[in-house]
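Okay, so here's just one chain, in structure tokens, the form predicted on its own.
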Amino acid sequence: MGQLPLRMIELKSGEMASPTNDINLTAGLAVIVLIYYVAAGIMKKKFKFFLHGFSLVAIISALVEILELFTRPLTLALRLFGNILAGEILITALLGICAWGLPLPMMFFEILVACVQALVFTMLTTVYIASAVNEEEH
């Protein structure tokens, strides 16, 4: 949706703009992968999910990853929507420089841009649940 120019059609209610360069639904879908990477952490490993133990390390540790916590969905938010809002933004900025054949090149790069963002979205997910609910090898 975000490839079409209907950023430039004014409505009474806002804009028809690709749903992911609005910040509020990428952080949104962040915390629900926040959610259920904890939720699946501590069903797989009940509270040893936060502590590790009560030595200076693990309590350094422990806090490195209580920081982590907060820091993966942000960064996920921020990732995808910057992208997305970015490219639409340059494909604006190109219809208006010139709306003939110059920005047609740059909508199917965005496209390519936009599957790369869905896929590195869903393997980072992947990857922290899976991080949730591995057991760790002593």
Second form
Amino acid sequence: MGQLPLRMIELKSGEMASPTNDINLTAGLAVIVLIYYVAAGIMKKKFKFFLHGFSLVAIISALVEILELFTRPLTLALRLFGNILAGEILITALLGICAWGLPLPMMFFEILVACVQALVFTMLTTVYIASAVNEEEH
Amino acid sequence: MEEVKTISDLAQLGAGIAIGVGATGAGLGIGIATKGLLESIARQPEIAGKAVGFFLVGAAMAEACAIYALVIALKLSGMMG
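Give me the form predicted together with the partner chain now, not the form predicted on its own.
So here's everything in the complex, that chain up top.
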């Protein structure tokens, strides 16, 4: 979306940019992933999803898992958002340097970056769902 | 040299430090990943296509750390939200 020529579509305000340039979209996607994998874990393991056992190691790992509950969606959202935003900023900066030559190769590079980021997002989602559904062996 | 007046001037300095240190770590990470890729391809040339796929994903993960630093730097310098 952001690779289209900026003047092709007239907007009343703002300019054409990638939709994931906005953190609200990526945060929404990350929250969907969070709800999905927590729900999948609860549906598979019922109440044992929250409960692993009672020992000192279990308490420490529970603290780590509570931390992961927040950091996983946060990094998932920030990774996608930051990559696309960095690309847009880079293209804007290159527009200021040499508007007729430099941004074009960087736009192709951004297409590659977008594909890789989409792959990373889906792979991390599957890893999270798998780790929620799988019973860990003791 | 004009003197530093407000806290936001210091925030600009902090933004520069944040992106600099963050980019150092990501650069080291991608360099090590490339080293591993080249070594594995030199050892087993037939695995190249598969290894490049894993390398791209790993490099994107390493790059994401620099991207977090970039987001923090943008936040500090007031260019975003």
